[in-house]
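First comes one chain, alone, set out as structure tokens in the form predicted on its own.
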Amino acid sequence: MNILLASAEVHPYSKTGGLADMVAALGKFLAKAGHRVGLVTPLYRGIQGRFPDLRPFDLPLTVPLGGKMVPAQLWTLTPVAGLTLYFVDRPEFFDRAGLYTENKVEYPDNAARFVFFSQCVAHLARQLDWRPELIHVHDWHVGLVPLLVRHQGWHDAWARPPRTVLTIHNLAYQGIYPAETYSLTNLPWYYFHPDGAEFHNRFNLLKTGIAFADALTTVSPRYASEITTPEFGCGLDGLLRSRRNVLTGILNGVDYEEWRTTDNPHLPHPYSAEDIAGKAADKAALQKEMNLPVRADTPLFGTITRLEEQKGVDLLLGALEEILTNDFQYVLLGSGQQAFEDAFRDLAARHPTKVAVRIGYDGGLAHRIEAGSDFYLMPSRFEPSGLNQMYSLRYGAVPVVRATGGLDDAVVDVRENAPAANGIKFSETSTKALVKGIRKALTLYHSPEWLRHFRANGMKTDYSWKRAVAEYEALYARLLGVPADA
């Protein structure tokens, strides 16, 4: 199959969250799978210089945006056999200190950047001479994507348009602009109305892909599920609900070829299911690197994430404020809202050697976090699909999360299977529950035992992309009426 992806960002080009990681994996692994496979990304700042085997592609691109037509140019890579990356060169939009967002405050100007960049996405589709069967995008950058490819084919500029498909990662996200920010797609404005475009008579990026891609898909099981309700469904459920029929959930998979716990240049020291000695000695590493005292028999907990709501951080700190009083310790890598920040810097400073926290965001290091915890906490409100607690389920960093979305999907509480139980759950969002979580990690430490059966288990669980990709080649095969190898 030929299948063009499109995407905001793309681990390692570009990255704030998971979905440069996805997005990556999935174009690398359709391409190992044997299918030809287009990935589109925006050239943001630095991109050039750290990877420098960049080539400029011949082929013309000038799109409508709003009263004017906006030249592109277009750069490949090819990091794989099979896969092409084609990067969006429009410095006005790209050459920015962020992605979307500059000092916490979002770009005003976001709207235009990413329907220019999904007019770039269609129009490049249109001239590839390798002819994409099936346009795969991404999140609301690119949600207007499935509606310009159907108004194309519709009106005869296209006469074979590809089918289109829409993963969401994150509904909360959706790209809401005022109304008259429509008029920048160049569509006419019958699209716009509460089936389509048009959301409480504001435009939604997301919701129109929703309503005009041929599939739509979630990064787990479990989120497909929640989203068509009014507590998760974000003020789309009832749209999600009559879409059903063509909606998947999919669980994301893991690079292992990046996530190993062996000749990973990240590790000082290498570990696996079978040998699990170097663990202790990275766990050894990663106290001595965050200056928190170098004790085996404390227990290490760890959190990489965005310091948002979403991610339960409230809940995290109301838990540590309780529960600090015990033996342990806590690493913490990440960044977001500025309270959040400032309340675990705090943390930090009044109980030193028990808290140590890094904001901002260090690859290296979580890779070090993963390996050395003994625990991971992950305490979601929601989580779509969650990567952390894959990774860490590898590493050996037992997960103790909130059984919702892809953290329920991932994890194995000893209460459901005793023989498979990898990791910790519990169902109730506050405070209290995640103490209670953390309570039955502590017991759990102190239970030898019981801790290599969880992390045996956990080192054994295969995530990996091939289970992932089989499932995507038999939604597209769906959509394309062929067989699934074809």
Contents of the next structure:
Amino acid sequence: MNILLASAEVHPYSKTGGLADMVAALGKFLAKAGHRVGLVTPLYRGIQGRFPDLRPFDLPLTVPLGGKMVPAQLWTLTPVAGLTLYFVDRPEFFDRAGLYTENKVEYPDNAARFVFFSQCVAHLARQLDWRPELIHVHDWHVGLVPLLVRHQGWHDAWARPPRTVLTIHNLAYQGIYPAETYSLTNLPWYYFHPDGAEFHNRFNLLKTGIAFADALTTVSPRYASEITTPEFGCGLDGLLRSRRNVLTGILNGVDYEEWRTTDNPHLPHPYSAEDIAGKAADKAALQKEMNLPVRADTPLFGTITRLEEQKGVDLLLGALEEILTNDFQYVLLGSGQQAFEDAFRDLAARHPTKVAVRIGYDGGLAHRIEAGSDFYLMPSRFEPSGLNQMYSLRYGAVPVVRATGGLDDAVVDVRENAPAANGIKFSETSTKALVKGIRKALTLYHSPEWLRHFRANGMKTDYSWKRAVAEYEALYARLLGVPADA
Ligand code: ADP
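Given the form predicted on its own above, I would also like to look at the protein as it appears in the form predicted together with ligand ADP.
Once more the chain from above appears, this time first in line as the rest of the complex follows.
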């Protein structure tokens, strides 16, 4: 199949969260399965310097944006056979210090930036000589693409336009802007109604995608059903219920070529399920790196996260205060809301032998925390897929999670299935429930047989992309009416 993917972030070129990991892996593994894959993404500041193999792509692109025609230059890169990356270069929009925000403030022209990017995706799809049969877009930034494609198919002589798929990685981010922003799309206003692009008199980019894509997916089966309820639906549960017949949940895979405990350039000491000794050495190295006392017998917990409400960061802060009377260490890597950053810095300052905090973004340290931790804390309020719980399983850091979305799908609690148990789950969104989960982890830590059992189960759990790609192939094939291996 000929498939064009589009995303505002792609690892390792740009990343703020799991979206980047997922899209990069999906592109790579679809290409490895023999499909022709393109992946469109913005050329942000610094990418060209870090990837000097980028080549100019000779396809002039000029797209409408409100009252103007705006040109873009394209650059390409072929990281693996069968996968071509197309970078959209428009310095006015993308040569900036951040992807979406600067100094924690959203860029005021984000609607224009991503309407422009979406137009580029649709125009590119139409002009590529390898003729994509299917466009798979990810999250609100490219939510407009399915409508642009449909509109051109209906009214602009695009014979047989591609089918479209929208994946919702996080329903909480919808790209909602004032109604007049809709005029940036150059589309007729008859799409701007409550069953289309309009959301309470405003323009909603994700909703536009949900209303007009041929198929919808989200990144875990549990989240797919959760978002059709008022509790998790972020105001779109009604529309999602009406589109339930085209909505599928496919749990993200893990790129084990990258997230590996052997031959990993980020890890000082390799280890594996068969030969676990290196993990203790990685723990000691992490304690040293984070200026914690190097103590083999103290249980070490870790978290790597955006510091946002979604991630249950307030619950973490509350639970840590309570649990810190125990022999216990905690390492956090994250950035996000100022108040949370300050609160964690303050906690570390008050408990320097127990809590170490690194505010910022550090891909290498993320690997070292997974490798050095005995347990991984992830008390998310909601979690569309979540990757870190799956990385933790593979790295032998037993996950302690709230049973929601992909956390519930990926982690097996002892009460569900004792022989297969690989983590600890709790249900209630409360500090009390998290404290209880941490206490269970402490008990587990002091029961070496059980700890080995949980860890061994986790390390052999297979969340590879093989399964996820097969599910996407089946979906694409259904849409195109062809066999899955076409
Ligand atoms: P989300 O996409 O909601 O942020 P996921 O668990 O799906 O959550 O994915 C988060 C990804 O981002 C993981 O790969 C995680 O390691 C990474 N990540 C998050 N914050 C940081 C950080 N401060 N430094 C390094 N990696 C981070």
